[in-house]
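Presented as C-alpha cells, the chain that follows is alone, the form predicted alone.
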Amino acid sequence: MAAIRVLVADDVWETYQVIQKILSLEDDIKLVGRASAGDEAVSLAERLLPDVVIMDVNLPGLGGFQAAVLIAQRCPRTAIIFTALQADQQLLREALRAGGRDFLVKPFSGEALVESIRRVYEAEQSRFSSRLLTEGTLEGLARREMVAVFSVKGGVGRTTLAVNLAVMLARRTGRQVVLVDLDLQRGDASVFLNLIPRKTWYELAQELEQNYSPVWEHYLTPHPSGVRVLAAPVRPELAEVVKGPQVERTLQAFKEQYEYVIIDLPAIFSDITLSALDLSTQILLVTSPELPTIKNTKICLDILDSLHNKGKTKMVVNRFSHDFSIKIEDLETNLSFLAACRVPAEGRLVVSSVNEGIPFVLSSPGSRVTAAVAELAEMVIGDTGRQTDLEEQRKKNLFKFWARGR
C-alpha cells in the first residue's frame, strides 16, 4: 500500500519541525513539502497532488480558507485538515464551508495529528469509492474509454502528450486512470514521470505465461497525480516475452476495471498494436506539420479507414505554429482529415519538463501548450471531436457566418 502523501502548509517554521518529526516515525505516511503561504499552498497542492494537506488557517497572503477552497476545485482528492492556535464557533463553521475535514488546536499531540491523518484520509477514500460504485451504472460503465494515441513517425511528441494527457484526466476527473507503455522495446513513460516501476509488462507476461489471474494492482506503478502506470519492459530484448494474446486479455481486463486506460502505443502497425486499436474506444493520432510527418499520416489513415477504425479517430496537431509554412488548413486538405486538436509548439518547457521528470500539465499549470491538453481531455471526457462532430461543427459556423454577411 503506499504511504499517504502530506502537505504542511504552515508559516512557523517550528511547527513544522514539530509535525517532520511526528510523521517521520509513521511509516505510512510521507511528508512532501512545506509551504509558508496560501497562494504558495495551491502552487504546491497543484503540482505534487498530495492526499492530506495540513492547513493552518491564518497563512499569510490567500489565507488558509481561501487557499482550502482553491485547492479542493482543483484537486479533487485532497483532503484537509485545518489548525490554529484556538477554535470557537464560528471558525469551526468557517473551516466547514471551506471544506475541511478536520480540525486540530495547536499545540497538538503527535497521537492526534497520525489518527487525524489516517482518519480523513480512509474517509476520503471511502467517499471517492462510493461515488464511483454509485456511478457504477450502465450509464457510468459506458462511460469508460480505452484510448489509445498513434503515431506512425517517431519524434512527433506521442509520449509526451500520453503522459500529460493521463495525469489531466485523473486532475479533471478524480477517477482512476491507467497509463499503460506498449512500446515494448524502447518505452519510456516511465522516465516521463521519474518513476522506477517495481514490475513491468514482462514480470506481467510471466505470471500470464503460467495461465495465473493475477492481481492487476501489483503490475501498476502509481505516481502521485493519481496516475497508475504498466511500464514497458526495462531492456528491450525482454519485450519478446510478451506476446499478443497477453497484451489483448491485460487490456481486456483493463478495460472493465479502470475508468480511463490510455495506451501509448509504438509508431508501427504489429499484431499488438492492432489489437489495441480494435479494443479502443477513442484513437488519437499524432502528426505535425512537417511534411515526412504528414505524408505518413496519410498512409496511417488510409490503413485505419481499411480496418474500419477511422470512425472513432481523432487527429491532434502536435508542435503547431503560426510561423510554419504548412497551415493547418493545408494540412487538413491534404489528408481530406479535420484537426480535432492543436497542441501548440513549447520546445523549452517541453524538454524542460521531460529532463526533470514532471509533466507540464503539472510544472507548467498556466502555459498554452497545458491548455490545448486540458482541451484534449474534455474531448476524450466527452468523446466529442469525430470527424462527424467536427464536420457538422463547421457547418454551423459556416452558417452563423453567411447569416452575419446578410
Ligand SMILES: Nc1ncnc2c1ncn2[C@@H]1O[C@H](COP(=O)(O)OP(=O)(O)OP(=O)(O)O)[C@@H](O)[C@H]1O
Given for the second form:
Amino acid sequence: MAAIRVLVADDVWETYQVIQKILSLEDDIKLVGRASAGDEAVSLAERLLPDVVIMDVNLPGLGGFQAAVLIAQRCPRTAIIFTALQADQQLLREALRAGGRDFLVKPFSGEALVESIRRVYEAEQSRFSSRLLTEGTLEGLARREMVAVFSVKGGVGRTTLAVNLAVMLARRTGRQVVLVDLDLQRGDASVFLNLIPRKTWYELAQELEQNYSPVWEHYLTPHPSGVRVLAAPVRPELAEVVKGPQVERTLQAFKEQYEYVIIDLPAIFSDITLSALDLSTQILLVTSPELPTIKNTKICLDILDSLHNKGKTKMVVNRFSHDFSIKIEDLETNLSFLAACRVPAEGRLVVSSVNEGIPFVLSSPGSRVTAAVAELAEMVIGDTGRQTDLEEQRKKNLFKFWARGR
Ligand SMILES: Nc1ncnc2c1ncn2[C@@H]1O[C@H](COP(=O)(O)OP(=O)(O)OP(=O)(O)O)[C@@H](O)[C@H]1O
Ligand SMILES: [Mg+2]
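Same protein, different condition: the form predicted alone was shown, now please give the form predicted in complex with the ligand.
Let's see the whole complex now, leading with the same chain.
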C-alpha cells in the first residue's frame, strides 16, 4: 500500500522537528514537505498534492484557515488537520467552516497525531469512493470521457499535453483519471511523471493471454496527483507482445471503469491507433505552426474524416507564438479547420518540467502553458470546442477577440 503523504505547515521549527520525529517511526506515513507560512502551504500543497496537511491555525501571511480554504479548492483530495495552542468554541467552529477534518491541541502526543492522520485519511478515502459510487451511477456515467491525444507528426507535444492534461483533470475534478501510454515502442509518459512503473502493457498483454478480465488496477502505476498510468513496455522489442484485440479489450474495460481516460497515441495510423480513435469520445489532434506539421495535419484530418472520426476531433495548436510567420488564421484557413485551443511556446519552462519529471501544471501553476492546459481541461470536461460550422465559429472567435480587447 502507498504511504500516506503528509505536509506540515507550521512556522515553529521545534514543532516541525517533533512531528518529523514522530512520523519517521511510521512505515505507512511519509512526510513530503514543510511550509512556514500560509501562502507557502498553498503553493506546496498544489505542487506536492499531499493526502493530509497538518496546519497550524496561526500561520504568518495567509492564516491557517484561509490557506485551508484555498487548498480545499485547488486540491480536493487533500484533508486538513488543524493544530493550535488552545481550543475554544469559536476556533473549533472556524476550523470546521474552513473544511478541517480534525483539531489537535498542542502539545499533542505522537499516538494522537498518528491516529488522527490515519483516521482522517481513511475517512477521506471512503468519502471519495462513496461519492464515486453515487455519482458514478447516472450523472457520473454521462461524464465519462476517453480522450485520444494524436498527431501524425512526431515531436509535436502529444506526451507533454497528455500528461499535463491528465494531472489538471485529476486536480480540477478530484475524479479517477487514467493515462494510457499507447506509444508502445517509444512511450515515455512515465518519465514525464518521474515514475518507475510497477507493471506495463507488456505484463498486461501476457496476463490477457490467460485471463479475459484481469484486475486492471494491478497494471496501473499511481502518481501523487491521483493520475494512474498504464505505462509502455520498458524496451521497444517487448511492444510486439501487445496485440490489437488486447488493446481494444483493455480500452473498453477502462472506458467502463474510469471517468477520464487520456490516451497518448503514437504518430502512426495502425490497427491499434484506429481502435483507440474509434473508442475515444474526443480526439485532440495536436499540431504546430510549421509547414511540414501543417501538411501532415491536413492529411490526418482527411483520414479522420473518411473514418467518420472528424466530428469528435478538436485541434490543439501547440508551441504557438505571435512571433511566428504562420498566423493561426492562416493555419485554420489552410486546414479548413478551427483551432479549439492554443498552447504557447514556453521552451525553457516545458523542457525543465520534463527533465525534473514534474508536470508544469504542478511546478508552474501561474504560467501561460498551465492556463492553456486548464482551458483544454475545461473543454474536455464539458466536451466543448468541437468545430461546427467554420464561419459560425469564426464569428464567435472574432467576437471573443473583440470583447477581450475592450
Ligand atoms: N508548448 C511547448 N513549448 C515549448 N516546448 C514544448 C512545448 N510542448 C512540447 N515541447 C517540447 O517539445 C518536445 C517534444 O514534446 P513531446 O515529447 O511531448 O512530443 P511528442 O509528440 O509526444 O513526441 P514523440 O513523437 O517523440 O512521442 C519536448 O522536448 C517538449 O519539452
Ligand atoms: Mg510522445
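Predicted, not measured: the structure shown is a model, and the values here were computed from it. The term rigid core refers to the most C-alpha atoms you can superpose between the two forms while keeping them within 1.5 Å. Residue numbers count along the first chain shown, from 1.
Once the rigid core is overlaid between these two forms, residue 89 does not reach a Cα shift of 2 Å, moving by less than that.
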